[in-house]
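Listed next as structure tokens is one chain, alone, in the form predicted on its own.
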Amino acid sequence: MLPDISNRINNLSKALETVIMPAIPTDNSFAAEQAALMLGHLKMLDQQWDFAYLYEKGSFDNMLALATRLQQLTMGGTESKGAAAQIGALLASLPEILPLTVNTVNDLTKSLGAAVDKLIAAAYKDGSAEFKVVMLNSVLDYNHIQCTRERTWFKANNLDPDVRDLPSMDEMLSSEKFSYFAACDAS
């Protein structure tokens, strides 16, 4: 029987904690610090790995909703319309069924994000005043939702200054509150 991913991560953590970290000389604080960081990341990876696809799919869905909204609402000059057309072409090229790998979904999200960035830059050159307002509000709404998702995803590292209002991992992954599609439908 092959060890599952949690078992493998836990074995790495145990080796780091019980063998490697004790072997680090006390006068090598940098190595001890780096080993502690590695241990923390391994523990966080153990909590996250089983949810990684759902997290990346939610991030993709949110970026897809933002790109679609901005592309549909674009008003302005040649550069804005050209950037919106590039988003349209990218949207048309997306697969009907998302790939089942975390990295591939993340790559699609990054491609959409880069196209949105180009539209934002173009809009500040020749976008209409009305579109700039809509764009700003859309980006802020998206950012609020996605930032909460990201803070929840990394909550286990205990570096967030205020985790009291963050949802659980399950709520973040399944609630419509953290879907920009749902926010667009509500407006």
Given for the second form:
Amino acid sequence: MLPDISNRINNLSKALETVIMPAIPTDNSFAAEQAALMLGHLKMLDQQWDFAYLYEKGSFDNMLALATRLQQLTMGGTESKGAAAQIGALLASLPEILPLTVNTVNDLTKSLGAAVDKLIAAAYKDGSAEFKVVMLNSVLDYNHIQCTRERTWFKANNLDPDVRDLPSMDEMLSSEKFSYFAACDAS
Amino acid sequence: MDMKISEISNTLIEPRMAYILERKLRRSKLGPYKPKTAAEIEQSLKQLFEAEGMSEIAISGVKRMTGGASKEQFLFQLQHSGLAAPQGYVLRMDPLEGIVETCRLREAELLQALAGSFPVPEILTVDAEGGLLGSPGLITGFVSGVTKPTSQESQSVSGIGSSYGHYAELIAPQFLDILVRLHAWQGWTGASLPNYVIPKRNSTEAALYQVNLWAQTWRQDCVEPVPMITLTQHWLRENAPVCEEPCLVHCDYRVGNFMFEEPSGQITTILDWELAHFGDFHEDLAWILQKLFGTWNAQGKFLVCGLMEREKFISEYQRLSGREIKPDVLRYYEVLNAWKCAIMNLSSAIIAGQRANNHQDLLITWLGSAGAVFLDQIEMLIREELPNVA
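Show the same protein again, this time as the form predicted in complex with its partner chain rather than the form predicted on its own.
Below, the chain from earlier opens the complete complex, with every other chain and molecule after it.
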């Protein structure tokens, strides 16, 4: 791919920084602010684009692990069992080989997430007390790992007060420490 | 949870806010939104002031204000037959949708009620439905001051993460004093606030009104499912605390939302009352304590809103107010507030950016990327609440 994506993003940033931003009149602070935000987004995109598929696949794996775990452990009344059955059907319908684009993998994650949401709502209606504890623990554990991944993915936004506690992008994407799928597999 | 109670609690939503969310659905289809030009604003203002009965109207110096992730704001000078000299005003107008959906009419009612008792901007007029301005808008008097020290102006666009340097010591006591007085304010009993609902005393209504409002926001704006958001909603319903005595809460009382003068450090105005409602005072405290609004000082200590350490904030509030802060209720509202912020960031901000319906699409998309910070916070707080969960 020539010119490659990094090259083009960096050219966009350079044009913005060296030509367009200096040309903005000093009294147009709205335009200056928008340009600064554009530059920030471009720099973050440059750090992310090459890892986007890996990131989305990791998110899918984690949601898949959560859905599978909750579906296997569901105990309760008809609403809970019905929601678990829907997850079961969804899991059975997943393709054997994952699609190859970021958006199509994200679509699968969303459909699993919607089914998990239904099970959570159902469990608060007629889930057993034991299952509700398991569910709470599972969602908290999943959330911890997935949140750390997402905060790392977006750490260049400078909005995270605990940014110094986050791993590097490489570590987040490659270490099993940041995979709920691996954590469930191990237990 | 008892189904009957659940059904009843789901109906608790302030009627005006239910209308505002429904109106947002309709307005969101009118996009994409194009930021207004100074000429368009001038024309709209003229129409509004003519309808208000003003004559010999002259509008000048229309200038967009930067920052602000929810409302489009403009400064301008107004002259008319009733004024001896031109005066400065601020127009706050709703884009088609933003990171948070609120009501200019409620804001105007409240500012009117608070005038004279608290440092709030003076109301000139309100166009609640945007019939004349093109979008709902509120016009207030211009107040001098800065929201962050001018020596540190480049820190951020929304005030988040700002630090006050030597001004912290000057501002912190005033910040606390105004908060304490606000929670003790009884002026609402005689004020005209028809678009507010006061939750019942000694009930869980204060919490449930908020849970229902934000649950409805999530339903409307959800872009993709987030299990932690769904789980937290149910957790909040099951654990709603009783509020003995609801009071007025600002609910966005933080760094960036007050102005002060330099070099005195005197607070001149409290801004952004759009999220204010009647509820539990712990809700305000929990909002102020959020990590996103704080900073680390040179000694490595975390400062609440860049002003003071958490323990000092809590002990001083208790001392000045005579109120007892209940740790479990404070934690509940910390969860509620982090959940609200996660909803703003992960649904309302993202969907407004996707539909290009805001004047600050780039900014709200940027802020949206902080959603996981709040999810992380919720998880930590719920684990603290339930030690057996860890």
